[in-house]
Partner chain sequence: MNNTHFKKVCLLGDFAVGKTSLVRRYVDAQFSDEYLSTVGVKISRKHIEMTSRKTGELLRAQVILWDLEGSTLLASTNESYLKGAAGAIVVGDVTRQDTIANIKTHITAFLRINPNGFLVVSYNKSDLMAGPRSFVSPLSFEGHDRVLDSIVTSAKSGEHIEHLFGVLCRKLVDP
Amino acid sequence: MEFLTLPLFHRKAVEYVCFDDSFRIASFSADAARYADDRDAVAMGGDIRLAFPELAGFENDMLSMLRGSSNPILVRNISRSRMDDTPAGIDLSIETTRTGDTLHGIVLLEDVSERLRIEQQLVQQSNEAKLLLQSITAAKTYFERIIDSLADALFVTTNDGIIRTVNRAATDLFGYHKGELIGRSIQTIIGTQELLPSDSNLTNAELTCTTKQGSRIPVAFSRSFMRHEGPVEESIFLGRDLRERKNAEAEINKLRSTNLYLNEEIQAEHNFEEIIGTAPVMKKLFRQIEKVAATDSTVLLEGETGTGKELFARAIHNLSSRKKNVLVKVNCAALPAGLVESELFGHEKGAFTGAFARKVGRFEFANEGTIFLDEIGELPLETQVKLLRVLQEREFERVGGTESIRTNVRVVAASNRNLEEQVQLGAFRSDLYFRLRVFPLRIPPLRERRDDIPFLADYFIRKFSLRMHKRIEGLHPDTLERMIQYDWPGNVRELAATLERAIILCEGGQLHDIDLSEFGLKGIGRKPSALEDVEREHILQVLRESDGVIEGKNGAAIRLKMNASTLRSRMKKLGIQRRGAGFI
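Single chain coordinates (the form predicted on its own):
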C-alpha cells in the first residue's frame, strides 16, 4: 500500500463514499461497500474509518482538507477480496466536494486490479529479465574465461576483418590492451592480406608479426569461418607463438650440425697428431702461439701448403680459454661459389631454391668457440665484405634473413697465398687483410727446419707401419740424408705421403735404396750438373732469404745486383715459379 499526497484533479471514480467533519458517512455509491475492508460499516452515519482502516492517521489531514487548507490524499494499491474471494486492488483518493454551503469529504475508489496485474506481470518479467541477464553475464564470463584460458591468441572478426573480440593470450602476445584492438583491422596484427577476404581459400599461414613494441615474432595462424544462415558473417583467427618451436628447431639443427661436424672430425685423418719440432724457428713460433692463445685476437697463419696450418690453429684453440667449446674448421677453397655465404652464415627457409629448412651457419655454430678459416684467400669479394662486418661488429644475418645475429667467436685464418700481393691485384680487400693480420704467424717451410726431418720421418714411419701391420725399423742413413737435403716444396704433407708410399713398397725391415724419382722427387740429393742449375739454385736461395720479395731495398733483385724485370725474365727462363708462399 502506497500513500501519496497529490494536487486535486478530476478523475472518473468507480465508486465513492462521502463523509462529514465527524468522519460519519453521509452518502455512498451502490457498490462502494464491495471495496471496504468492513462492508457492513458502509452505512449512513457509520464511521468511515471502520470501513476503510487505511484512513486511520489521516484525521488531521482530512479535517484540514474540509477547512480548505490541505491537499488531496491518495492511497494506492490497497488489497481487497471480492465477494468470490478473488483478489482485487484499489486506489483510494480523498478529495472535497461542496453541497450547497457545506463542504464534505469524498473518498473515491478506483478498481486498479488490471493495472496491478500488469504491474505484477511487468515485475515478474523484469525479474525474469534480470535472471536472464545474470545468466547471460555468467555465460559471457564463463565464455571469456574459456577463451582466456586458451594458450593460442584468439581473434574474432567481422567479414571484412574488423576485430570484435580477443582473448588474453592475444593481448599478452602482441602487447596491446583489449580496447586498443577491438574495432581495428586484423591486419594490425597479421600485417598481410593473405588471410583476407573471407572467401580466401587460404586458412593457414606462418607469418612474421609485429608487436606493439615493434619486435618481430613468428606466428602460425589458422582461420575458420562462422556462418549463421547463408554467407560468412564472422571469422575466428587462432595464432600460435612459434618462437619456442623455432628456437627448438634451431637448437636441433645446431645439434645435428654438431653431430655431423664431429663425425666429420672423427673420420678426418690429420697429417699428424702433434706438432713435432725442435728447430730454433719452431721454438720461437711456439712462444708466439702461447702468448696469442691467451687472448681473443684474430690470428693469421701464413705459410706454404703442407706446413700444418690447421694443426697450429688447433694448438691456439686448445691453449685458449675457449678450449672447452668447439673448434669449427672451414676450408674456404672447398666451398661451392654459390653456397659460401650459406655455409658461413646460414640461411632461412626458402632463401633460395633448395633451402627447405633453416640452416645454422658455421659462425653461429662456432659461437663461444673458435672458427678456423683455411685458404681464406679463396673467398669471393662479396663474402669478404660480410666477413669484415663479423670481425668488426660481431654480428651477421643469415641468407634470406633480416634479423641480426650476435656472435662471440675467435677467428683464426690461414692462407698459402701471399695475401699482400692479392690485395695489390685487387683480389683481396685491404681492410679485411689488415683486420685479419692483427697477429700474423709465419709457419716455416720444412726446408727451413731440416733438423726436424729425422723426427718427423720417425713419427710417420711408426704411424704408417702400425696401420699397415709392418715392422719397419727406420730409414737407411743415406736415404735420410738425401731427404734432409731435399727442399720439400710440399713440406710435411709431401714428406708424409712419400714415406707412406715407401712403406707400402718396402719388403724389408728398413727403408733404403728408395727410388725417390718415382714419387716426383727428381733431383733429390743430386748436385747441379750445369751452370743453369747453379744459377737456378742461387736465385731460389736468395728469394727464400728475401721472403719472396723481388723489388725494393730488401728484395732479391738488389741482392743479386739485377734489375727487377731482368730477374723476372731470368726466373721465367729457369722455370722458377711461385708456389704458395715460396718458389720452386
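All values derive from a computational prediction rather than experimental measurement. Residue numbers count along the first chain shown, from 1. Whichever C-alpha set is largest while still superposing within 1.5 Å between the two forms counts as the rigid core. Compared with the form predicted in complex with the partner chain:
Taking 2 Å as the criterion, Glu403 does not count as shifted between the two forms: its C-alpha moves by less than this amount when the rigid core is aligned. Relative to the superposed rigid core, Phe428 undergoes a CA displacement smaller than 2 Å between the two forms. With the core held fixed, the Cα of Glu110 is displaced between the two forms by 2 Å or more.
Right, the form predicted on its own is done, so what does the form predicted in complex with the partner chain look like?
Partners and other molecules have been left off, which leaves just the chain.
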C-alpha cells in the first residue's frame, strides 16, 4: 500500500498496523504480527483490539483522531509475559495517516526491549535498595520500641562511658531529653561513683543519682558488656528506680512495728473491758468525754493510780473520728531515760551507738490516730521541750535527723502526780502543762463513788471466775458491805487484784471475809480504834482532798490548821509516806 513508503516509517525501525473507523485492520507491515498479543488476529479486516489489547479503552481517542480532533497517543514500555520471540518491550503510538482523501488510524510499534532491560535493571536495584532501607528502618523502629518499653532506664555507653543510646525510661527518670544525654558521660547520671574503672559486670548496685532537676534518687544499677570482636566496646547500664521500693520498705517496716505494737497491746491484759460507773460523778464524766472526744483537743486525765486513766483514754479515742486509726500508748515512766526521745520521735540510722537502722517513733506510728502519754509527769525536762513543739507546731525531727516530719496526732496525757505542784517545783514545764491542760478531766477515786463498788465487784468476780473455771456466785452481803466501807487507796486496780486473789483461794460458791483477809486487807470494814489510827486516817483523808499538796493556800496544813512543818513531823511519826501522787 502506498502509505507504507511514507518517510515517517523510515526514520525508525518500526512496524505498523492501519485501521479504519470500525477498528478493522486496513493494512499492516510484514513483521507487525510479531508485536501482536494475538498474531492470528493480525489480518485484513480483523479487529485491531484483539491483536493489540492495549488499544482497548482508547477507542474514543482513536475515533477523535480519525476526525482530526485528537492528538496522537504514545504508550511506552509495554511488555507482555510471553516466552516466544515477541519483543520484551514495545513503545506503541496511535497516530493518523492520510492516503489520498482518506484518513486512517495507524498503530506504530517499536521494539524497545534493550532499553526496557536496562531500565528494568536500574529500577530493580533501586526498589531493592528502598526495600532494604525500609526493612532497616522498620527493624530500628522495632528495637527502639522494645527498649522504650523497658521499665528500667537503659544507657549504652562506649568504653570510656560516653552515652550512645538511652531509652524513654532513662529520659523520664532523670529528666533529660534524649539529645541532652547522647554524647555525654554516664557520670552525668551516676556522678563520680566508681563504676567505670572496673571491667567486671555489676548487679543491682544501689547508687544515689542526681536528676537534671537536682533531686537525689536511689537507683539500682546493673552493668553488662556488649563484647564485639576484640576488646570491650560498649557497656549497657540498666537502672531501676528504687524510690517506690524504698517507700514500700519504709511502709512495711512501719506496719511491722505497728503490728508488733498492736499485738503487744492485744496480748496485754487490760484491767477493764469497759468503764463501769453509775455514780453521778461518773455520769458527769461520761458526758464530758463524749463532748471532748468529738474534737481534736488535747486532754489531760488526772487521777490517782488505779482509777483507769488508760480506759478513759481508749474511750476518748473510740468515740472520736480517729477510731479507725491506731491508739498508741506510751508509759513515760516505763521508758529508759536515755531512750525516751528515740521512743517518742524515732531515730535515724547511726544517730547514736546501737542505732543500726532507722526507727519510727511512737508519734509517727500514731499519725492520724491518738497517742496516750501515761504518767507524763515522769517525762524528762529536755523531752518536754520537744513534746511542746509537737503540740504547738505538729511537727518533729527524728533523733539524728534533719527532716521535719509533719504529724496529725491527738494527744491524751495522764498523770497521777499533781502536775501543778510539779510545775511549782520546777519538775514540769509550765508552758507544756498549760498546753496539755486544754481539757482536764479528773477521774474520781473509788472511795468517791462507793455506789459503783458492787457493780465493779460483780464484774470482776464473773471475769476472774470464768477465766479460772470456777463457779463463784458472788459476795457474802457482809463482806460486800465491808468492801463498800473500805477506802481503796489503790482504787479499781486494788479492787480487781483483791478479788482475783480471793477467787484463786475460794473453795465455795461465795466469797467471804476469810478469802479477802489473806492479802493484807485486814482493814476492810474495820473502823479505826486507837487515837493514832483516827489521827492517821484523818490526815490521809485531808491529804487526798488536797491532792497531796501540803503547803500553800489549798494545802492540807491550812485545812488542818497547823504549820506545814508540824504536819510533816506528824506524818513522819504516823508512818504516812508519799507514794505516787498520794500517801499511804
